[in-house]
Amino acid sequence: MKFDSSTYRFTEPGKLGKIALSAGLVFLVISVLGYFQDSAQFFLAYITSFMFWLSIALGGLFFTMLHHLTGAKWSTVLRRVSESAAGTIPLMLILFIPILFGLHELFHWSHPEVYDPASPSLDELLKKKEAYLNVPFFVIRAVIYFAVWFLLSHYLTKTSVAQDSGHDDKLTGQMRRVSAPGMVLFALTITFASFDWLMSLDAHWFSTIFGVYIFSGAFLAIMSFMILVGYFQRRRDVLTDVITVEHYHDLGKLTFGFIIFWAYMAFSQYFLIWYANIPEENYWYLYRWDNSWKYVSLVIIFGHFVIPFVGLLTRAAKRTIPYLAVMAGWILVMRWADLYWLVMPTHHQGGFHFSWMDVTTCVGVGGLFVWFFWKRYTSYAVVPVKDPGLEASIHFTNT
C-alpha cells in the first residue's frame, strides 16, 4: 500500500481489495453449498447478511447528503468514505437477486394459495394486503428503491470527483440542491424497503416506526464503518494529519447520539405495542421473549445499548482512537445481531437457531462489499482536494 500525500491518492492500493474479493467469493461458494443442505436457512442467513451490508451503503448515502445539506466543514475529509460506501449500491443490486429466487422460502405472502378464496390455506388478513404484497409489485418497488439510491449516489459522487479538477461554486450548489429532495426520497425508500424486506417476513405484524428503527441502525453502521476505515489507514500512516483526533471525536459523538436514538426507537416500538396489548401486534415480541430467544433479546439490550452507551460516555473515550475503533467494531457486530434478531424468529419461533451459514454469508457478502468499496475509494483522491472547506476541515478543532 503506497500513498501520495501531495495528491491524496493511493499509487498502490495494497492487497486489501484482493483479499476481500477472494474471501467473499470463497465464502459465498461455501454458502451456496449450504443451500443444498437447507435452502430455507440459506435464504434467512443471506437476507440477514445482505441487509447488514446494505445498511452501511445506505448510511453512507445519508451521511453524504447530510454533509451537503448542512454545509458542515468538519466532515469534508471523511466524505469520500461515505461516497464510496454509497457507491456500492450497484453491487448490492446484484446481490439482491438471490433474494428474489428465495421469495417463497422467505415470505409467506408470496404463496398464491394464501389469496385464493377456494384454498384451505386462504389467509384473510393477507388477502386484505394483496394489492401491496404481491410478487410483481414487490419487484417493481425494489427496482424503484435501487434506482433512487443509485441515481443519488452516482450523481453526488460524480459531481464531487468533478470538483477535484477545480473548485466551482456551481458544483457545490448542485450537490446541495440534489440532496434536499434526495433526503425525502431516501426517507421514503428506506422506510418502504424495510417494510418489504424485513417487516413482511411476518406479514401479519406491523409497526409504523419500523422504518425509523432500521434507519437509525444504518446510520450507526456507517459511523462505525467510517471509524474503522479511518483507523485502518491511520495504522498505515495514511491521512494521519488529515483525519485527526478531532474528527474521530465528532464521529464518536454522533455514534453515541445515535446509540441513544436507536434505543429510543426500539423502546418506543416495544412500549406502544406492550401498552396497547393487542394480540395482532404483541405476538411478535412474545416470540422474541420465549425460549432461548429471550437471551438473544438480552444480548441486544445490553450489547447494542448499555455497553456502547457506557463505553462512549466520556470525552476521553471518543478521543482515544484505538479504543474508539474497538467500540466501532463491537457496534457493527451488534448491528448484525439486531438484524439476526429481526429475521430469524419469524421462521425459528421455537428458539435460537444458529447455523454456520450465518457466518459464511456475512463474510461472503461482506468480502464483495469491502472489495467494491476499496476499489472505488482508491480510484480517486481520498479527500475532495478542491473543496473550499477542506482546509477548515483539516484544521478543525472541537470546542
Contents of the next structure:
Amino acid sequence: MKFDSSTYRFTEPGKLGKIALSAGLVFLVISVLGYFQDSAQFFLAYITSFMFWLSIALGGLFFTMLHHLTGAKWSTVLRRVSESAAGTIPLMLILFIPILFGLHELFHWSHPEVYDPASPSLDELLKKKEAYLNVPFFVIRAVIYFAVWFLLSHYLTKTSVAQDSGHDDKLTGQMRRVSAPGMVLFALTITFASFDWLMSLDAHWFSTIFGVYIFSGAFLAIMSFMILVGYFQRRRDVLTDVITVEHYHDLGKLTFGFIIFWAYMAFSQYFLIWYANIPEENYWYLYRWDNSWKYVSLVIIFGHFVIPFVGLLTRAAKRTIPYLAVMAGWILVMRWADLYWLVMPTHHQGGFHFSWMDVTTCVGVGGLFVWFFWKRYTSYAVVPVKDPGLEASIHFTNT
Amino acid sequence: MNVSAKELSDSSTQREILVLGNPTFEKITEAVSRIVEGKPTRWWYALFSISVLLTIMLFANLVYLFWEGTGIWGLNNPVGWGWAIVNFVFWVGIGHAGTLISAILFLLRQRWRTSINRFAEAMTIFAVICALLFPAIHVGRVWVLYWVFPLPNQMGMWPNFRSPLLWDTFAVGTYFTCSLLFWYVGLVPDLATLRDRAKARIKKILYGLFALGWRGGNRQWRHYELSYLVLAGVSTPLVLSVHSIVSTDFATSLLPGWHTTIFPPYFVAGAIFSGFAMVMTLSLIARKVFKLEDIITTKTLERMNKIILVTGLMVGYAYSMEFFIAWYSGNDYERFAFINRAFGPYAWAYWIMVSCNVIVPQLFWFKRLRTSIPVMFIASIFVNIGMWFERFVIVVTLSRDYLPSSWDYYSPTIYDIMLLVGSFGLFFTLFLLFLRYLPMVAMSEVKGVLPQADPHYNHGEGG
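Having seen the form predicted alone, please provide the structure of the form predicted in complex with its partner chain.
Expanding to the full complex; the earlier chain stays at the top.
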C-alpha cells in the first residue's frame, strides 16, 4: 500500500482488496453449500448479512447528502468514505438477486395459496394486504429503490470527483440542490425497503416507526464504518494530518447521539406495544422474549445501548482514537445482532437458533462489500481535493 | 437588503458574516439595550392593552369555569377530551423550538442561532406556562390539583404511576425548570450590561440583583461557558422526551388512530415545526418594530424556513406512515379511523391540517419564497393554525368509537373559544413584558459571532 500525500491518492492500493475479494468469494461458496443443506436457513442468514452491509451503503448515501445539505465544513475530509460506501449500491443490487430466489423460503405472503379463498391455507389477514404484498409489485418496488439509490449515489460521487480536476465551486451548489429532493426520496425508499425486506418477514405484524428505526441503525453503521476506515488508514500513516482527532471527536459525538436516537426508536416501538398489549402486535415481541431469544434481546439492550452509551460518554473516549475504533467495531457487531434479532426469530419462533451460515454469509457479503468499497475509494483522491471547504475541514477544531 | 455572497464572508477569517453592517460591540449593545431603556412605542402600548384585555377575559372565564365546572365546555360522551388537551399539546409543542435553538443548535455549532435564541427561549417559557394552564383546569376540582404530585398523605393515596398523564406532570415540570434555568443563565451577562447602563436607582438594584455580581472576568466567562454547555447537554434530551411523553397520552391507549408506534418522534417533529413557525411569526414582528433587521438577518430567517420545510416534511412523512400502516395492518378499525379522518364529518379539519402543515411549507423549496418576508409571515401563521388543527384532528378521533350508537359530533362552546383566545392573551402579555424589560437579543452571544471576536482576527491581511 503506497499513498501519495501530495495528490491524496493511493498509488498502490495494497492487498486489502484482494484479501477481501478472495475471503468474500470463498465464504460465499461455502455458504452456497449450506444452501443444499438447509435452504431456508441459508436465505435467512443471507438476508441478514445483505441488510447489514446494505445499511452501511445507505448510511453512506444519507451522510453524503446530509453533508451537502447542511453545508458542514468538518466532514469534508470524510466525504469520500461515505461516497464510496454509497458507491457499493451496484454491487448490492447484484447481491440482492439471490434473495429473489428465496422469496418462498423467506416470505410467507409470497405463496399464492395464502391468497386463494379455495385453499385451506388462506390467510384472511394477509388477503387484505394482497395489493401490496405480492411478488410482481415487490420486485417493481425493489427496482425503484435501487434505481433511486444508484442514481443519487452515482450523481453525487461523479460530481464530487469532477470537482477534483478544477476549481468549480458551482458543483458544490449542484450537489446540494440534488441532495434536497434526494433526502425525500431516500426517506421513502429506505422506509418501504425496510417494510418489504424486514417487516414483511412476519407479514401480520406492523409498526409505523419501523422505517425510522432501520434508518437510525443505518446511520450508526456508516458512522462506525467511517471511524474504522479512518483508523485503518491512520495505522498505515495515511491521512494522519487530514483526518485529525477533531474529526474523530465529532464522529464520536454523532455516534453517541445516534446511539441514543436508536434506543429512542427501539424503546418507542417496544414501550407502546408493551403498554397497549394488543395481541395483534405484542406477539412479535413475545416470541423474542418468552424463549431463548430473550438472551439475544438482552444482549441488544445492553450491547447496543448501555455499553456504547457509557463507553462514548466522556470527551476522552471520543478523542482516544484506538479506543473509539474498538467502540465502532463493537457497534457494527451490534448492528448485525440487531438485524439478526429482527430476521431470525420470525422463522425460529420456538427459540434461539444459530447456524454456521449466519457467519459465513456475513463474511461472504462483507468481503465483496469491502473489496468493492476499497476499489472505488482508491480509484480517486481520498479527500475532495478541490472542495472549497477542504482547508476549513482539515484545520477544524472543536472549540 | 441586497448583500452579495462575497460580502457575506469575512476575508481575514473565512467566517460567515452573521450580523450586517459590520457593527462594533458598542453598536450591538446600543441597538438591543435601547429597546429596554427607551420609552415603549405606541405599537407596544396598543398590543399590550389588547393582550391584557384578553388575559382578563381568560381569568374571568376561569372563575366561571371553577364555579360551574367543565360542563360549560363542549365535551360530550365519546369526546371526553376536548379543547383543553388540544390547547395543552399545542402550547407545549410551541415551546420546543426555543429549546432546539438554544440547546441542539448550540451543540451543532450553528452560530446563526445567536440572534434568535433569547426570545425563542422566552417564548418557550411563556408557551409552557400557557400549556400548564389547561391540564390544571381540566381536572374540574382545581383545589385538589396538588394530588397529581406524589405527596405522602394520611389517606395512603397515590397518583397512578402508570398513567401517562402523571408522566406529563414530571416531563413538563422538568422541562419548565430546565428551560427557565437555561434562559436565566444565558441572561446573566446581558443583565449585567443593563445594570451598568441603568440610570434609575431601582433599575440598577433590580438588574444588579439578577446579574448575580457579574463582572465579565475571565474566570466568570469560563464558568459561564461550561455551565451553558452542560445545560445545553441536559436540555437536548428534553427536546425529545417532553413531547414523546405528551404523545403517550394518546399512544398508550388502545384506540385506533391513537395507538401507533411512530407517535413519539412524530410529535417531536411536529412540536419543532410549530415552534419554529411561532418563532418566525414573533421574530418578523419584533425585527420590524424594533428595527433589528441587521441582527436578525434575512439569511437567518431563510435558515429557519429551511428547518420549517424539513420538519414539515417529517410531519408529512408521519401522516403518510399512519395512513399506510393503517391500511397495511389489515385491521378494519384502524382503516376506518383514518378513512373517517380524511372523509368523515371532520374531513374539513383534516384537510386544513394537511394543507397548512404539508402543502404550505413546500413553498420554501424556492429561494425566492423562503427569503420573502410577506410569504414567510403568512406561511408561519398557516403552520400555527395547521398544527393546532393536527391536535384537534387527533382528539376528535374520539367522536366515532367502536359503538356507532354512541357516535356524536363534538363542537366547542363559546367558553372553549374564549379560553383559547385568552391563552394567546396571556402569552402575548408575558412576551410583551419580556420585550419591554429584558434584552430580547443575546447581546454577549451576538458579539461572540462578530468577526472581531475571533482570536485570529487581524492576523490575516493586517486586518
